[in-house]
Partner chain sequence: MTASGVEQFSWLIFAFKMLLIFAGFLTVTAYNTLYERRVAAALQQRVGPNRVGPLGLLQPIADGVKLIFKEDLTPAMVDRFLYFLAPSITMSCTLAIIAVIPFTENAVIADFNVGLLYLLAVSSLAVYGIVLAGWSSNSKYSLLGGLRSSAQMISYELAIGLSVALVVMLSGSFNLSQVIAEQQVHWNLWKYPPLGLIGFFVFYIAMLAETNRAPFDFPEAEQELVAGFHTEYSAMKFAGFYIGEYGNMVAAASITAVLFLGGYQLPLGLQAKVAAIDAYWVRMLIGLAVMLTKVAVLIFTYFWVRWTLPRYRYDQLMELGWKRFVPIGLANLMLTAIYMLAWQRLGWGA
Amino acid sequence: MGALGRFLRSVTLWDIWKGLALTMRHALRKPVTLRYPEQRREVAERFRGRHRLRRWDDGSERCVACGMCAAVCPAAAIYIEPGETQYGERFAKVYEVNAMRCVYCGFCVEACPYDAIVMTGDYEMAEYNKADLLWDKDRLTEPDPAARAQES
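Now I need the structure of the chain on its own, in the form predicted alone.
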């Protein structure tokens, strides 16, 4: 570009018009951000969020503490201590998921023969205390907060 070209660009304010056109193009697009927490991001059907232990319809636990989920966990984030009822039925006396170690691969869900563990669409798992990221059986069996919000 010669001196004449630079002169014409400066006189016509070409770069300013070019910048304004770019700004207007982006101003008319749909925003990519959400007004969180008022608006929640919809997660994909295959999204793997917080773990949840399921129960049978009669309220009994599905988990029989077979240990398959803990065995396939590549991060060793699941700890199970089996127990046995007076009738000889096995259950998980202790079932813990260390959310700090979990890589949310979903292998535990695939390995469970009783569909006792599922991964929900809940992605709000932030805690102020590290100890709260060790999810015990009580926390894993509580209802899904997203499901509760949809029900109400």
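Having displayed the form predicted alone, please output the structure of the form predicted together with the partner chain.
Only a single chain is listed, so you will not see partners or other molecules.
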């Protein structure tokens, strides 16, 4: 570009017009904002959110309190106390996930031999009380399908 071209560019504010056109193009596009409480983003299939303890199809709990999850947990967020049923089957008497410690790495899910613990797409975990962030077994276990059938 010659001296004349440079002069014309500076006098006509060419570069500034270009910049203004760029921002105007963006102004005419749809906002990318998600209006959160009303609109929610679909989470990915493998999203690592709130934990959940699954049941077998017959309604019995999958967890056998082997302690693999607690052992692999890098944040030591899982606490398990094993127990035995009257038939001599192992189950988790206490199963606690400390949400204040959990780093949502998903190692517990990988470690579980019975696919008992999984992670869901739920990411709204705020509480008013610290105690409520210590999730006990009742909160973690998915509802018993049999119990649900009775309720309804």
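Positions refer to the first chain, counted from 1. C-alpha atoms forming the largest set that superposes within 1.5 Å between two forms make up the rigid core. Keep in mind that this is a model prediction, so the values were computed, not measured.
After superposition on the rigid core, displacement of the C-alpha of Leu28 between the two forms amounts to 2 Å or more. The rigid-core alignment places the CA of Lys130 less than 2 Å apart between the two forms. Once the core of the two forms is superposed, the Cα of Trp14 has moved 6.7 Å between the two forms.
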